[in-house]
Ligand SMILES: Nc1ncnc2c1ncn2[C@@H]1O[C@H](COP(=O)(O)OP(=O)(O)OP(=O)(O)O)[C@@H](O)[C@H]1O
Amino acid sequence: MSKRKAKKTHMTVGACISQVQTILRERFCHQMLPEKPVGMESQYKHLLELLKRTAVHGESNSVLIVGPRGSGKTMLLKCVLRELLEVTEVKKNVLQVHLHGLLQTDDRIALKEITRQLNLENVVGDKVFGSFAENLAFLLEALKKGDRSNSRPVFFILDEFDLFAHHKNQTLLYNLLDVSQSAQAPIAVIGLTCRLDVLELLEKRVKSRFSHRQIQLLSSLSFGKYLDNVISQLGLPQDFPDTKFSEEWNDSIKRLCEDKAVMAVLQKQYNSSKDFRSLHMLLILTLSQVSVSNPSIKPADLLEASRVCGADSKANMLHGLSILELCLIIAMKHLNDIYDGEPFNFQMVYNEFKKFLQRKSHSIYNFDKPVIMKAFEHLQQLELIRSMEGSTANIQKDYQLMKLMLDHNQVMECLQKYPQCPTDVKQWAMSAFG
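Structure for this chain only, please, in the form predicted together with this ligand.
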């Protein structure tokens, strides 16, 4: 083996590319943990210390990791746990319970899941408990090992923590935090949330039992660092089998990130969000264009990816409307201009459209009203227009009040791109008054 490693392996381009895809996809699509989280050293240390105290010294604690979507909360926690569990003693002793706000939607489900994850289903059996607290206490008690007076430390990890605050009476949160304060058993409650106002969701009695420790993940990455990141995210690791290929690849990535157009795209991306997750989306779109016939990332690939990411969905949908539907949108635009964005009904749109037909148009022929109605309903199905009325039971379709969910600019831009848009329709859209 070692001999082979020393010798430079040479693989075909196809094999290399396939390998590149496998490695990079794990990063972009599988949230593979980085070796060290970038730009959150202090948070990392803080959390590690905190959990160590529970794991090693049996101190209870509670902490919230707060940060926007994709800022790396889950990743930070996992990295810390990874390091912590490298210690054999800790690994043997600590128990983990992972709960997720999206999955455990009420406390009954949560309790069942806790029991299951602690492997206590058999111990609990058919026992009936008077209260949630009693049940939880029983579970924690059951964890004490025969001869030991100490119980094993448990990490309770609650992802999407804010969702647990919506559970009835916040029973789970209350009880967990209560245990974490009363030294019944060594537990650490770790909440992850993207809501900065999360404490306001907690009832008073719950809030007062929380340690008020918060770890904030607000990225302060500079653009320079961000660029370095892009380079390292796209880079191949040291142990890539074909050294020659990986060196060339890594060089080409560096060159790529010096390209003016690429810099501009990345700057735009950075300005809209610095988080890794949105960067990963851009990069997977870029990577997907790499193939045997295009064996390195070209600036054009990144530009194309950025175009796909930044496409305006509504504009894309407008492009596919029939000319009749487009005309209705224009009529609505005019109504919005005339009546200052007040809601309108089908009859008014129909009338506006008729006026146009009577005045000039030769390219659009006279459709029957029901045909126009069908087009109108299609726009409603596409949610490009929305009914203002709650219940539609009592109102005729023609007179339901509607709102256009597009603004003036979107309509005008759509007209520019619309394939073979008749001139008179364009002029009509352009004219100041319907």
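Treat the numbers as computed from the prediction; the structure is a model and nothing was measured. Between two forms, the rigid core is the largest collection of C-alphas that superpose within 1.5 Å. Positions refer to the first chain, counted from 1. What changes on going to the form predicted alone:
- The Cα shift for residue 162 between these two forms, taken after rigid core superposition, is 2 angstroms or larger.
- The two forms, fitted on the rigid core, differ between these two forms by 2 Å or more at the CA of residue 203.
- The Cα shift for residue 28 between these two forms, taken after rigid core superposition, is smaller than 2 angstroms.
Provide the structure of the form predicted alone, given the form predicted together with this ligand shown above.
Here we give the lone chain, stripped of any partners or molecules.
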């Protein structure tokens, strides 16, 4: 009987852990929206009112949402759109066009994407237009259901707005803002950007058509609120199937966040980035340690996740290099010290390595030049060194200028951890940095 009970309890714990992982992974990976954005109530109200005037009253508008990465620009906009679309009339009429500066790199691609998102490919067909403005005007005209008052409102959402300012003549921005200013059709142009100086990038004719409305999002999150957010992000909801397990889990999360070592890790995370996306990365790595045998998050789990998150990818790559490749990197760093960071070429590195072999080394084999060149090219493939801009393919390979993409600490850390690194190589490295 006791064996059956034990088995049943074990299965219940397993089911609970599985449910916990499902809930929290969905929360961290899908970036679920909060009910209301915390700490940006006035910005939320302002943006909601602005877009409501376009969606309900057909009034055209333009606005920029400005703030550093992770400050909540996209989240704010999504929360506003979610509330707007709860109104049946708005949901039925409003169209959304999402453009991204990293994807729509020129106006032709942007126009094609606008046509696709508005489902107007069949309407455009094989028509030929003289200009971008004519094409855009035709698209907006095609959306009308009758007279102008019945035109369908369109939200043009431009992520990485500053990148659109680099398009030729800023044609896309000019025409969208011109339509919004002249009230040819009810549209709202919403730009999201990290650049505080974004208006300086706009041409005079574009700037004159912009409403100059800006919604600033500057993070005012205190460490106390950040800790509260960590607790809420790791906490289980009230409707969790097993109430007892849920209460024990939530209590353990509160105790976890009171641990000094954990607080130190979270303080470091808070100081480096208040972006909740990077916090979610840390928490999902922590969650991966949870299992039936380890049914709650321990301080050691969070510390290990922090170590993995903070691992230097380039330093990790160094551990897999051959001794020859490591020697070439030391030679490059030596050249950087001698010539105060000036670029170098293969021949200079080769000469420096040969000097080391002649003067100091008794443990390194005297490789032929083609083998050393192959090792040098491998470092370039790994992007540990990079050719300088303007160093053309016409220049002989031995003399193309290169730059080392590593710093002193990364190389020294690698030497400390490198298995069976010859003593004379370490000494040479120390003299190179000394």
